[in-house]
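The form predicted alone is given below as one chain in structure tokens.
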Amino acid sequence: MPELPEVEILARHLRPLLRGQTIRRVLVRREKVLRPTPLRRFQKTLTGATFTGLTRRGKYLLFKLKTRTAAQPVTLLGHLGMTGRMFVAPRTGSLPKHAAVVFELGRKRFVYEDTRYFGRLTLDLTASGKLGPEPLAADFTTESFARELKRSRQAVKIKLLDQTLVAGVGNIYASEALFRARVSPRLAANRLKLDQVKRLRRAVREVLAGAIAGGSTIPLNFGAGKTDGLFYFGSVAGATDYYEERLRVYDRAGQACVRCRGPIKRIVQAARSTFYCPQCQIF
């Protein structure tokens, strides 16, 4: 599943490609991804609308559009789900088999493709309104972070995945941040000491900023014949401009810890894999 860095990189890539483009036709091939927005409202609102901006909130993409009738800009919320891709391509090419929504933009088209249809492209903004602070923003403070952690008895790894605590932290970066902070993923959130909270906040920001910095230097493309695409860290070995993300614990069970050389361990928490070093991350 794409996490915050991948979504941020995609937002930066799509922003200049879409700005000023007008949607001439809205083609919906899978109504499920619009929920709860009705198909008719979706098509009526967006046909003739012009893209004016694109931002990210957590793992969501927020497209700003100026419509033909509304006085205020309209926001379109996008989520990639587990397998989604969003890209701009020439209109002359054939559509992917799993294209869920297509915006015709004249000579080009904006395509939202999703093989499993767990993502969303909707006018309903309820999900983004429930999110906690952005981890790289100023309002993600040590004080607010500590206060929210104190309210939970959940294991800190599980609590980090709560999007109302901090927006956009996913499974990979939760494991990575806990390792950097030397905090056990099994420790109850309300048992973290202030020094541990400070280290964990700093680690969350470092791993996310590092992933964005590394991935943002890579062109989003699939090689010959393709002009656009969605970049996933470490998923296309051998391809042009491949960048392998430097993960220290995630998916490294049984391998040597980069600090102590002891074996990395994998456990399951809330049906998700957690990777950590039992020697460096004391319970």
Given for the second form:
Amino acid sequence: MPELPEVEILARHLRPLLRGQTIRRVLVRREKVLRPTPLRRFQKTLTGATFTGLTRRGKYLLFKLKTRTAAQPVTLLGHLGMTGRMFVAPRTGSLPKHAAVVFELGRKRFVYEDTRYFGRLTLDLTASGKLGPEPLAADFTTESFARELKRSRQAVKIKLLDQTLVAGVGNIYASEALFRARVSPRLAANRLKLDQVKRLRRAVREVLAGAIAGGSTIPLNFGAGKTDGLFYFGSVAGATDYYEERLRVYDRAGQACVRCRGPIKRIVQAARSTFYCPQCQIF
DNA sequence: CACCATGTTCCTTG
DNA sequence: CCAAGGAACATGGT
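Given the form predicted alone above, produce the structure of the same protein in the form predicted together with the DNA.
Let's see the whole complex now, leading with the same chain.
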């Protein structure tokens, strides 16, 4: 699932399903995803609590709950890691193999499953406090972005993955944004010209907003365990050719660039794949 | 068997 | 303090 657009779509999907639902029982099948919250505190705090709201910050989900006992509302922090999913389903039926946490609601249940268990569901909010600006919000300005980029000699692709610089960009959309901005992923962050910074900021926003808009039109089918590759590898409904494919460079090594027809290249930066067009993206 | 994978954090070395 | 590289976490797909 998980970069900002997928998390945003998930938040919109879950929000109306969870609002007003009370947790009857908390089943934890993989204690490590709660870290660092102790199992007992997690269960004690959330049993009997009612979901009142759900927001997103970067790639994090923030569930607001009103507990039965205490006055203050509680925030539950979720992160999907690489392979996490969340869905609401009838309480009957079998759980997925890697269901990590299950909240029993009335006749439904809310399931967090995660094949690799890199994600988290926790009462510790520390991680979300270290995030940079929301890329789609007003405080992600050219000025602040340029100022932060100036502070580093690291390759700009690596900086885009730094969640304290801007929150929510992951490995796929980092390559996509750099391609649309025509900026080389290898360029040192502090060497970007102002117009490159402007194009990159705009590209980040467009790529993320476009993915939210495109993904939102495709019906979600969580729980069945099959359809979430659609965000990355599916075609746009009604697309007539590859120009309308959602991803223009990611996972397209060797394929023709949609702008210049030259081959897309794959390189490795900070142990992650980067895809780009060496012709179009100026070093 | 090999290598790859949408993420984050920790560790070491310089 | 920072940068860079590597490994760890854990499982599955090709």
